[in-house]
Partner chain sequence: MKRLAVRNLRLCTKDCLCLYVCPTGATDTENSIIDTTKCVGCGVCADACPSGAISMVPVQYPPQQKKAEGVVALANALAESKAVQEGMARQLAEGEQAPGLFRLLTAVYRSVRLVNEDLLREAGYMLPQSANSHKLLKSWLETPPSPDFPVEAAKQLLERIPCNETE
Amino acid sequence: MSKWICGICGYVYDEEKEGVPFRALPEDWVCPLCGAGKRLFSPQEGQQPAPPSASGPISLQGEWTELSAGALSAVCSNLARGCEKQYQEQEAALFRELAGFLAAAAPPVPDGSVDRLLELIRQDLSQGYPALTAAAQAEGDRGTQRICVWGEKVTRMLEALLERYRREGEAFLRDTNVWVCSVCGFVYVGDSAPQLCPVCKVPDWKFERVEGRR
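Coordinates for the sequence given above, by itself, in the form predicted alone:
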């Protein structure tokens, strides 16, 4: 008998206590705390698999990237969130206004399919986060390293949710709610928000319910 640990929230599935081997659980079984699928669990014993390593620190000197209106809108939206957390309501309102203006100016996404979104998410997991983590470690930037830990967990959960949506379609979201943690961005599907965010551990009142749109 062994124990399996959730890579998102740290929940431990104890085979001896549960009486069912982990590998014998149905494929649609999910973590009882955060809703992560079986694929996001790993054996507790032994070393955890090391994430893919980047080729080396990233130098940003002299390297500039032109962002699209949609990307700038997302940046301004995040800045508005940051201002809210610092109780800077006037600045937050200005960033929200700018985010809305940029979102309206953004052209339609040429391929907004679930498959394309999964492709981009997996690219972040295999390349983006390892590279950013390596750069943060090289600079001794503990704040960015913490952001990477949270961000990677949230992104892995998004990958799992999208895979489930691709399998089950609209039935996956029928008669339930979608909740987003306002601190780290963790997404949870269920009737009510979790009592604690599985990633950043804030209480349930920090979650916001996503309203359905036609």
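Form predicted together with the partner chain, following the form predicted alone:
FYI, this one's just the chain on its own, none of its partners or other molecules.
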């Protein structure tokens, strides 16, 4: 008998208490706390998952001083948030204007598909985050380690949700809601938002419900 831990919110599935071995649970079983799929659980024995430093640095092309329009749009919408937090509404609006322009200026993505999207998400999980986490650990940069911890969980959830959609199709989302944590980006599928965001711990009113097409 062993315990399994949810990689997103830390919920513990205790086989002894539940009376059902974790592996025997149906494939569509989800974490009762945050809705993460079975795959996101790992057994407690091994304690922490392997440290992410092993996979080595990813290759960088050229100098990364120049960001693309899409990334610069996120720089600007982030700075708009920075202004909001300082109660500088007009400055926030100006940064949002820049962010909007840059988002519209980003070139269309030619080969878009859900599969391609999943591929990119998996690449972040297998290379991007491990490499950045290792570099941040080496530098003692705890701010960057924090966004790696949060970002990785949010990204894992996106992977799980897209995979589940591919398996179950529209039935997965019929008669239920899709929520986004407005602070960390955690996406949750369920009738109501979780009481606390499993990733960043903000209360449910910080979640926004995704509206359907009108």
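Rigid core (definition): largest C-alpha set, two forms, superposition within 1.5 Å. Note that the structure is a prediction, hence the values are computed from the model and not measured. Residue numbers count along the first chain shown, from 1.
Peer 1: Against the rigid core, is the Cα displacement of Glu89 between the two forms at least 2 Å?
Peer 2: Moves: yes, 2 Å or greater.
Peer 1: Fitting the rigid core first, would the Cα of Pro108 be found 2 Å or more away between the two forms?
Peer 2: Yes, shifts by 2 Å or more.
Peer 1: Does Leu118 shift between the two forms by 2 angstroms or more at the C-alpha, the core having been superposed?
Peer 2: The answer is no; the displacement is under 2 Å.
Peer 1: Core superposed first, then measure: what is the displacement of the CA of Val75 between the two forms, in Å?
Peer 2: It moves 4.0 Å at the C-alpha.
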